[in-house]
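Below sits a lone chain in structure tokens, taken as the form predicted on its own.
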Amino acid sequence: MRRPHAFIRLALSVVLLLGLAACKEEAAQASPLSDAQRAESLRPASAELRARYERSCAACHTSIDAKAPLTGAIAQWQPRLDKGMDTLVKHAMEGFNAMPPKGLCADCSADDMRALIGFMSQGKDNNQ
């Protein structure tokens, strides 16, 4: 009589383990998209900064295909930040590699670029 109970326990254990393995596989598949999903959802708190970000920065900094560092992906921004904010602002203002001058934000000042870079590199602005 103990054998049917042992079989049921074994079968339940196998089902549980298979279910856990499937959860682990789904989590692994979701992680590459998490940076892009996060970048897409982030917006500056400041209405003025948000307007500049949405019309000039978001197109590239929320798309993996653009090869730009994603908004809020701190690890992607760190090598750039290591060069110093002044260098990043200079590159943003003058253009650098695939980034066009001012990131196509014709009315952005160096201070605007500093604020936009600060937001994109951390996923938050000073007003949040």
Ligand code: HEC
Second form
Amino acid sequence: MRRPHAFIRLALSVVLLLGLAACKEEAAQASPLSDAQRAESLRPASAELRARYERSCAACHTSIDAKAPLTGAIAQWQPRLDKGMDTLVKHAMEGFNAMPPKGLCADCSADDMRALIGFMSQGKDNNQ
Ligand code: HEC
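Please could you give me the other form, the form predicted together with this ligand, since above is the form predicted on its own?
What follows is the entire complex, opening with the chain shown before.
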């Protein structure tokens, strides 16, 4: 499993660089950078879900370069949610375009996917 780790490191560096750039630019309102910063700051409340999120979904869903809907960017998630949660869980399990099967989370169940999608689309879990 060398490649996913390398990818996650790369994605995290991109997020870090974006963060640094944002500091210099003094945050224009509602810019993609502030969406990325918010995505980077959010975590699921449950420790188990948080661990899964941090080692899989977060690599892409906090990076504007990955072209994935950003965590907590509710407007980006709405057209996805309109497809129905069952479809989103199916796409997360099986993969969807550049979204890899199970989002590279080998031990995530369909229920984990449902909870992770709920968290990412709302920016909080149901427990928060
Ligand atoms: C390697 C990058 C990557 C990882 C890791 C990743 N995603 Fe994604 N995800 C994407 C991209 C890119 C898209 C947008 C795909 C598109 O619409 O073409 C996406 C889209 C989605 C969608 C929307 C699917 C739809 O039908 O519109 C869901 C749901 C989703 N991801 C869930 C997850 C979950 C849950 C995790 C963690 C377990 C995860 N993703 C991890 C890249 C990733």
